[in-house]
Structures are given as structure tokens and as C-alpha cells.
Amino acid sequence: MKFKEIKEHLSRYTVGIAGAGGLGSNCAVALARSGIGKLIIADFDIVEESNLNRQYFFVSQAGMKKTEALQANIAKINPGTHVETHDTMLNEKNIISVFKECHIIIEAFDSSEMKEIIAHTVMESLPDKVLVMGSGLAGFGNNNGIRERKIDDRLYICGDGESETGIDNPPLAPRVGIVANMQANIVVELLMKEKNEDHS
């Protein structure tokens, strides 16, 4: 299948991204480059220079809202991808309202508590959505330990499942990028399997 056909097909779909940090920003860019029609991105944080070792932002964007900075970057990469932003801290209630129109939701949180909240909320309250999560991406090396796990038809987890982020084990661009692009690849794979219907 030619890229033009892939892009035309993916342009019919909306993907939600919960968090615009290392996983979220890199995954959003990969999906925009692939031709996703719409991204709904939620985050309440600002860009800091300390983020630049792994997040898809630039020094000149320090101090900007991550959602605004990422929207601007995607517009330069693929203006055909519509980006809807929500400058908010997600919780059990607004996760449902923010992502209700999405076909697939990407979990891109740092906090294990927030990972649990979105997993529970999507599985219980958004039964028609697929959730693609990240778990275990800190440090460097061990490429072969990073994998995709299909829990069921609605839940996928990418990462090594064990390397926790800490002062002595920070998240770095290579492994963060691998996991983010693995999440994006699952989204593309799942959406390309969908029947070529009008989902706009």
C-alpha cells in the first residue's frame, strides 16, 4: 500500500494522547507524520529545559504550555493533522469527556497513580476505546527487553515493564523514543485493520 493511501485512510481517525511529555510528544509527532487526521492532547504542564533530553520540544519553547508548544510543532510537520488541546490535569471525570470521540487513547503519564486512573476509567467507562500504555522505559540499553504486550483486544502495554524512573535512572531520549514510537506503531496497525469507512 502506498503512503498516500495509508495517509488517506488514517486521516479519518482521531487519537487521544494523555500527557505531552516524553512519550506523548514523541508519539504525537510520529502519528502526525503518519497522517492521523486528528489528535486530542491533554496536559497541564509547561516546557522546561530539563525536558529536552527526551521530549519533542525546543529551547526556544521553554516556559510555554506543552500542549501549545506541541501543537505548534505538529503544525510545522503536518498541518493536515488537526490538533485539539486541553490545558488541564486529567481525572476520572474529564478523561471521559476529553477523549470520548477518540478511536484509540495513548497513555503517556509519568505517574503510576495516573496510569492506574486512566486504565480503570477507560476500561470501565469507555468500553468502545482501545488504550495503549507505556511501562518501563527509563535508563539506556537493553533494546531487546522493550516489547509490546497485548493484554486483551482493548489494552496494550509497551516497554520493559520494570525499569522505574529515578534520579539514578532517568528517562533518556533513545528508550523513551522507542516506546513512544512503538505505541504509535500499534495505533497505526490497529487503525489500518479497520474497514475503510467514513469515520469523520
The other form holds:
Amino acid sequence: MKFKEIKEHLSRYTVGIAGAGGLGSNCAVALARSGIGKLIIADFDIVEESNLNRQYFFVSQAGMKKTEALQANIAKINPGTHVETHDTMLNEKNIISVFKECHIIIEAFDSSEMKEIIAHTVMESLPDKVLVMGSGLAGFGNNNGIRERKIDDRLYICGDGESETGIDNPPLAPRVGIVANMQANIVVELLMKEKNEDHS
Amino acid sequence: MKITLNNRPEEFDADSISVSEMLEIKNFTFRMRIVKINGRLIKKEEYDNAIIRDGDDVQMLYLMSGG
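Could the form predicted in complex with the partner chain be shown next, to go alongside the form predicted alone?
Okay, now the whole complex, with that chain kicking things off.
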């Protein structure tokens, strides 16, 4: 299939990005490059220079809201992808309202508490959505330990499932980027499957 | 009883166990996790009462910080 056809198909879909840090910023950019029609990006944080070892921002953007900085960067890469931003801290309630029109939601939080909250909220309150999570991406090396796990039709998890971030085990661009792009790859695969099913 | 835990066969010396008991036996200590029995999501407050029986398909996933 030609890229033009892939892009045309993906332009009909909306994907939610819960968190615009290392996973969220890189995943959003990969999806925008692929031609996703709309991204709904939620984060409460601002860009700091310490983020630049892995997040899709620039030195000149330090101090900006992450949602606005990412929206600006995506506009420079693919202005065809519409970006809706929510400069807010997500919780059990607003996860439902912010992402209700999405076809698929990317979990891209830093904290494990928030990962658990979005998993439970989406599974219980957004039963028609697929959630693609990240778990285990700190450090470097061990490429082959990073994998995709399909739990069921609505839940996928990418990562090594064990390495937790800490002062002595920081998240770095290569592994964070692998997991973020793996999440984006699942989105593209699932949405393209719908095109193939339409035609069969 | 024999169950499937994270897609692998697993045996326990009991006819049934609660989720809390499984976490203890398997030494699953990390706090943030997802537990599903036959596809049904088990809430934290249900761990003591949610029962795993012979033939069940159980998924136990750790959620590690970092993103």
C-alpha cells in the first residue's frame, strides 16, 4: 500500500495522548508524521532543560507549557494533523471527558500511580476505547527485553515490564523513544486493520 | 488447581485462592499493577474477595514509573 493511502486512511482518526513527556511527545510526533487526523494531548507540566535528553522539545521552548510546545512542533512537522490541547492534570473524572472522542488512547505518564488510574478508568468507563500503555523503559541497553504485550483487544503494554526510573536509572532518549514509537506502531497497525476490514 | 498466569501454566496447592493470596504466594510485591481474571479487571478493594479457580486465565502486570 502506498503511503498516500495510509495517510489518507489515518487522517480519519483521533488519538489521545495522556502526558506530553518522553513517551507522549515522541509518540505524538510519530503519529503526526504518519498522518493521524487529530491528536488530543493532555499535560499540566512546562518544558524544562532537563527534559531535553529524551522529550521532543527544544532549548528555546524552556518555560513553555508542554502541550503548547508540542502543538507548535507538530505544526512544523505535519500541519495536516489537528492538535487539541488540554493544559490540565488528568484524574479519574477528566480522563473520560478529555478523551471521549478518541479511537485509541496512549498512556504516557511518568508516575506509576497515574498509569494505574488511567488503566482502571479506561477499562471501566470508556469501554469502546483501546489503551496502549508503556511500562519499563529506564536506563539503556537490553533492546531485546523491550516488547509489546497484548493483554486483550483493548489493552496493550510496551516496555520491558521491569526497569523503573530513579536517580541512578534515568530515562534516556533511546529506550524511551523505542517504547514511544512501539506505542505509535500499535496505533497505526490497529487503525490500518480497520481499513483492511472495510475492504474485505 | 491449574491456571494460566501471564500466558504460562501455573499450579497451586489449593482448589481456589484469592487475588491477595496469589500475590503473596508469587511474591508480587510491587504496588502498582493491573490484575485481570478471565479478562475482568479486578479492583484493589476486591483483591481479598476475588477468587481464582481451576482453569482461570489470570493476567498480572506491573506498572513501572517512567514516561
